[in-house]
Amino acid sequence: MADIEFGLDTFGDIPQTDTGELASHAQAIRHVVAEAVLADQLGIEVFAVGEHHRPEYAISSPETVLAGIATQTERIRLSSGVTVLSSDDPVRVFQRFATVDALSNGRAEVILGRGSFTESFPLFGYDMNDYDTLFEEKIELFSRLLTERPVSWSGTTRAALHDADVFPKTESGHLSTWVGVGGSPQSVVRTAQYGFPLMLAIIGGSPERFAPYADLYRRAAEQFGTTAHPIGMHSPGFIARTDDEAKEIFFPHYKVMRDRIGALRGWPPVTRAEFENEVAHGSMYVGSPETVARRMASAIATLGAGRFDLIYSAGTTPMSDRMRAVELYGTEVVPLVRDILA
């Protein structure tokens, strides 16, 4: 557990400004850059930005935001969380992240996923009936592109490649690549088959429920003869000086976001009691630094995880509160978790 890494994850949620108004998309993007700069100064290992194509979120192009962050930071690794590979082109994804890798002096990484939302499919002209085939073919192509040698490939979802050389190359010859999985055993096995690190998206319920997936990944890697990398996990949370303060700041903004998404998926509105139960027993890390650190350490130990990324932004949570949460995460939560696990 001594080598545990800690990251922060955001989708570029549109926050409230200090005047109580909603930020513009442009303001929200600039604020994410400022949060990443602070995370870098605090020594947090990873900063990840997710891809969404909805009005509540400002980031649709993670690598563009990461390129901006790259020029203002020195140490922190810069990741997507996730890149929706199914509705993108693997060649362009590699090129864009290789460019971020150059701008950051080798700090770029990509987390590939199928995404928890589907807006990108019609937006870019993909058929949802091809949902599984799109990801299966494109991750196979991406795995070949990572060799940084000429690639020949054919499939049904894009034009074939014939001895195609793709540029730019990374300086190190290696682009760090993970796969984000939300709970599909088939996806866990596929990740192990390609030898990619596994990032578990644990956004509800007890983290213990995901222990079988961690075990499946390790067993599958052994059977495929690939490397079982340290597992990552990412979950939502929020930190303030006290438990009550954290919950009172976080819940109203979380509820609006959760109910809006839930209405599209047939979920009933979330209640305060359900929220409190998730904070106490589930995968929502909301509270004081001590409370959040204790629960994070327990989840990390349960899964034998090597990395924990906290999704620190939710809905319209004010900019100043988000920035304070980032500061508390880096200065108090992370050191406390390291002490507990040691």
Given for the second form:
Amino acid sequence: MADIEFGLDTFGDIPQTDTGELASHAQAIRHVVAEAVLADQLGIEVFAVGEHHRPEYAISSPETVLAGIATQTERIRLSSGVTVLSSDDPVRVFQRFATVDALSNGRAEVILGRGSFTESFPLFGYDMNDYDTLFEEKIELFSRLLTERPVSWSGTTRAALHDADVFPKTESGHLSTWVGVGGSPQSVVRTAQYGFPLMLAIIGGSPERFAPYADLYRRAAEQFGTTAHPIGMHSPGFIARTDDEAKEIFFPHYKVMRDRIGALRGWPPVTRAEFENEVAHGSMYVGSPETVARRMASAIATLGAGRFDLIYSAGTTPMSDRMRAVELYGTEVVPLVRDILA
Amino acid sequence: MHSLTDPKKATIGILGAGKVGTVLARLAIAAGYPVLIASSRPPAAIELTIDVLAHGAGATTASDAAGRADIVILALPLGKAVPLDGVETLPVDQLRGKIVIDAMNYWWEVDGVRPDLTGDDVTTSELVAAALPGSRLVKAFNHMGYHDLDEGARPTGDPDRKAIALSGDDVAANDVVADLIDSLGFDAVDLGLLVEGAVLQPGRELFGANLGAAEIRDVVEQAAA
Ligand SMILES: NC(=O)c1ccc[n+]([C@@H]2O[C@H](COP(=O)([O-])OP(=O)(O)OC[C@H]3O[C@@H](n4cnc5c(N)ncnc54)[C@H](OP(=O)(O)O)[C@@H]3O)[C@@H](O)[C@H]2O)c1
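Coords for the form predicted together with the partner chain, given the form predicted on its own:
Entire complex below, previous chain first.
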């Protein structure tokens, strides 16, 4: 377990400013850039921003935010988390990330996914009924574009390509690409089929539950003759000085977001008891640096994961608290997890 | 009737090999049942998945699973089971006369906007029952998230045991399903007629519930009050 990588992940949630008002979308985006700059200074390995098309989240165009971060950082890898490939054009996704790769001296990375929301479908004129076909065709095309050689392709979800050469080329000749998967076994198998690394989105329940998915990924890669890369996981959390402080700050802001999204999906409001249970046994890494590190180390060991990304920004959590969580993650949590796993 | 839930005699068929289908298959295998599971694709497409996630279950076609099983669980997207164009996608003939458990919910993000599935005056399970003439339909396993289902199985009498609520118009079928729920590791709470399952649907009081039997009964009582 020598080289585990640690990342931070955000959707650009709209935070409260220090005067208690909700930030504008523009402020929220600039705040994310500032957090990424701090993460870079602290030596965190990856900063990921996820695409959403909802009022609670400021980031709909991850690579534009990453481009901003790219020119202000030195070492940190710049990732999406995820790029909703189904409702995007694989050619443009490649071009935009290859551009970020240029701006960042080779630090760009794409995490392709189907997304956990569906707003992008009507927004970009796609039909939910084509959900499976859209992803299947587009991931296939994307995998061919990654060769950085002229591509000929035809399908039902975009115009055909005839010997199309796509620019800019990356300097390394390889744009790092992962696939993010929720709980769908079929998606795990598909990821292995293309030989992409697998990022498991573990947003509820005990992480052990995903061990069979890690197994499925490895077995499928074996069957397809592709490479089984180290698995990544991403899960939500929040860090403050003490467990109580972390929970007191985080819960009300998380609840606003969770209940709003829950209402869309028909879930009753989340209770404090459910939250406490998720923090104690599930997939919310909320607490002091020691608590969060202990739980992360145990999850990483259980899944044999090679990368852990913490989604640190749920809901309206104030800017300064978020910034401090980033700092504690880099200065205390990550070194502690490394110690525990050493 | 009781032999229907005897692991030595009853075969469980599961239509849908996704998140819920594979968890239910795993629970049923653990309880000793023979399990057949299918998606809409050829069996080979799910064989590896089943071998890893529900080792011991047989991957087959939907009509074969429905034909050979004694109890069949519907764990596919509702919009696929009750398609807008009315084209039959479920193996209706093979399901005739059988106990069919409806674990499905209307989920607009998957099923699209379907006013026909969201009327206030009819539950989705009643629509499924209408699409399956002659089947003995019981609504169950729909209210609990698949990860809670995965982690929640406990032996009978365990103080932390969670419950699964069910509803259906065929009392004997409800009893069989209650027994099955118990053997899979959950207490069963029979809410009565299929229409009583309204409280289990998305947007209602018990949707998402990961509670014990007494708590479920409390919520139902409060919802009725
Ligand atoms: N996720 C939950 O926590 C949860 C909890 C309780 C109830 N439910 C309900 O359970 C159902 C399944 O949900 P899920 O989350 O398991 O979805 P999922 O992961 O997308 O799985 C759906 C499965 O159904 C298969 N399928 C599609 N059309 C089919 C057909 N005509 N015949 C047989 N199989 C078919 C799919 O495979 P192919 O497309 O390859 O055929 C896939 O294996 C839904 O109605 C959902 O509302 C979900």
